[in-house]
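The chain that follows stands alone, in the form predicted alone, written as structure tokens.
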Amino acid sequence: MTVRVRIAPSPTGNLHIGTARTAVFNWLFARHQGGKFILRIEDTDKERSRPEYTENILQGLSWLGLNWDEGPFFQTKRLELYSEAVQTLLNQGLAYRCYTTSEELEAMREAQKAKNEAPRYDNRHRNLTEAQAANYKAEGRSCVIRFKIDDDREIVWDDLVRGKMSWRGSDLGGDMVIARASAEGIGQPLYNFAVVLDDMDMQITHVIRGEDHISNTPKQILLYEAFGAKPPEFAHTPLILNIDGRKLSKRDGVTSISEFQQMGFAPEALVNYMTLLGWSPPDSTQEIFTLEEAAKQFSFERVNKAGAKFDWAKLDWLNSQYLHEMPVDKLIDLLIPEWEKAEYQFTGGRDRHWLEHLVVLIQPSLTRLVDAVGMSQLFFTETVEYSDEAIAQLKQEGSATVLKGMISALEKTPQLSESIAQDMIKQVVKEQNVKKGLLMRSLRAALTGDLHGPDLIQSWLLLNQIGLDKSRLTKAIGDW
């Protein structure tokens, strides 16, 4: 048997953080098992789904590395496939004809609530006469399609995740509608039946989703019963919660993967994270891998039961060490977009060489992309602003000497290097009789406007490679 799992986001949001952690695990079981994994875009519900969505599902799952062996397939292309299927259940008395109004169910629903009874369908019109069919429709009214099950009937089976699940027919809440309202009589269908024929029809022999679909389960077990197919293999996954230990939703902020993407996370890094929502590999001191190394290891017995609380320290530090780590031909690529965003110049000498010097020097600083705007600000502006620090230390006594006798020593250097700049700081200091520490506490204060940061060296090379240290010098002079 090939292993066949698939993803199937519906195009009503933008691909959201839990569902992308669903379409790792389905990845890495299927790579794991040699298998294939089928992307399907649950697009019935038309006044939500939008193109843009869809687009963004689509970029999501490329930007994490998720490839997808099928796909991608579109309900709204296969409704005469559920319609064809809803006439045949019609036809074998598993299914019937519901004219119910919304007042009616609602006084339904109030009734049961006032007797403190748990809502659902009483099934009023499955035994219906023609003749009744007939007076609610010459009415006026329209129908659903419900499916009939039975109150009797205990559906059980054995989920990877959770072991052993067993649900009774009664706890369903009354027969189920499979197919929206029409006057014809056949609508569009609902998710529990569309799904259930889609897997059928796409051989799904594995269905990994998150623990919200358990109620799910049982009813779609009746429907691949009613098709006369065998049902596939369960895996109920953990959710994501919040700080509280509530479902991960909206109103924590960014739960998006595109909103992660413009908040500088790697790929790499976000999906290593996501793989450890919920899963631990054998080595439990192991936390980064790639995904093949993860698909390697993958099993449902190392899945947790209990729900995954998202820590953005975690993400955070494991972010940064994909960073430190990164190729620098790679993180420039991914950091000229963001410095494009910051509307940074590459003029002045700031060609791919000296970026790629920048690089080296801002890159053991790094947790997020975005950082980097903000740690390299000082090499893409004239001027800087000055700290409180940094302030202070220039109008110390000595700062402006000890600054004029690099300005003196720089006119003398045709070129600029980390030795001639380690000779330049001991000429001077030694010609003006001056503590080390002065120099280049001033020296670092003029350059780039405090007294904290990267490797004062190479940011002054870099700083003289585009012709700014010079001026920066006198201008610090000039005003403290």
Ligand code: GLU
Given for the second form:
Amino acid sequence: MTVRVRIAPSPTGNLHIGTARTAVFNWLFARHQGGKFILRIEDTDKERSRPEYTENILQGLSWLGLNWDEGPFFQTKRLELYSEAVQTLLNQGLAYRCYTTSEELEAMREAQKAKNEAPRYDNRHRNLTEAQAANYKAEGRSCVIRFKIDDDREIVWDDLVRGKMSWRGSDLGGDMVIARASAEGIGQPLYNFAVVLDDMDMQITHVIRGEDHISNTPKQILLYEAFGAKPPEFAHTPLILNIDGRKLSKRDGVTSISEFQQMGFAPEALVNYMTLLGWSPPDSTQEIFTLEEAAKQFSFERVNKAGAKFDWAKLDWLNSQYLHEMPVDKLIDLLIPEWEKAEYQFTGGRDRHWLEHLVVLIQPSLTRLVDAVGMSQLFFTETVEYSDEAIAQLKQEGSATVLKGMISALEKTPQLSESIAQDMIKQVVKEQNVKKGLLMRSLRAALTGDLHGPDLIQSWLLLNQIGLDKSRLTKAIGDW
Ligand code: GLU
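Mind giving me the form predicted together with this ligand, seeing as the form predicted alone was just shown?
Below, the chain from earlier opens the complete complex, with every other chain and molecule after it.
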């Protein structure tokens, strides 16, 4: 048997982190088993589905490296399959037309509430005579198609994550709506119905999805039975929770993959983090791995039942590890769009070679890609803003004199290098008989506007390459 799994997002919003994590588990399982990973877009909800969300979902999955083997298939292109299947169930007497109005349903619910009963459809139109149905139709009532659910049935399955699951037919809310009807006949199919038809048609062997779908599974199993098909295996994965232990939602701020992308996370780090949301490798101390490495070790035995708490600090840590280890060339390519967003110009000697030098300097301090904007601002602007500490430093006695010494040494130096810079510092310290610390702090304050930051000599070299070092030293002396 070839394993076939699917991710089946509804394009009613951008790719959500929960859906993406479900996609990760599907992908890992498919790759582990040498199976196929299929992408299906569940777009039957016409009001809420939008093409830009589909676009966002496809882009997000690709960006994360979750390449699919088949699809994307669109449910709206498969409507005939569903209406034929509805007709089959109607012909077999397993489904029927229900004309109950929304007012009647409302009254039914009120009465159940008054008796402290769980809301359910009371199957009142299950056995309408032809004359009754014709009357309702003549009244102009619209109808839905309901699938009969036997209250006495016990439905069980062995969930790959949660073990034995057991439901009673009576807990499923009465005969279930599988399609709305339109004037022409059978209209929009509903989720539980279309999903089963598609999973059968696409020969899905394992349905791996969030645990919020558990209550749908017994209904779907009954539909498989009605079509004489063997249900797939089911694996219901834990939800992603916020720090308060509640389901991660829009209220927690960032939830869609494109937002994580904008925040400066590298896809390899984010997908690595998502893999750990509910799963751990056999060596649970191992935290950094590629999707391929995780796939080799993936099994449902190591998927937790409990919800997975989303931990920003851990994601940041993982991201920093990836950025620190990344080849410089690749990192430059990822940083250029960030710098462009900040409207930094790549002129005046700021060529690829110079960018390499800059990236080597800031790489060890990056947590997110966007951090590079603030860290490199002083290299992209002509003048710097001075912090209070830097101003105090520049006002210190002796500061202007050492900086003047540095300027005249610089004027005698045709080409600056690391060793020449070190020699110049030594020479001025000696000539002026000052402490090296005074010179270094003053130099840093004048060149970078701050007393803290990355390696001073490398920062100076970078500024020298774009001709900004001397002007900054001169300005610092003039201003303070
Ligand atoms: N369209 C459903 C969703 O986005 C798919 C659920 C399933 O995998 O069956 O939640």
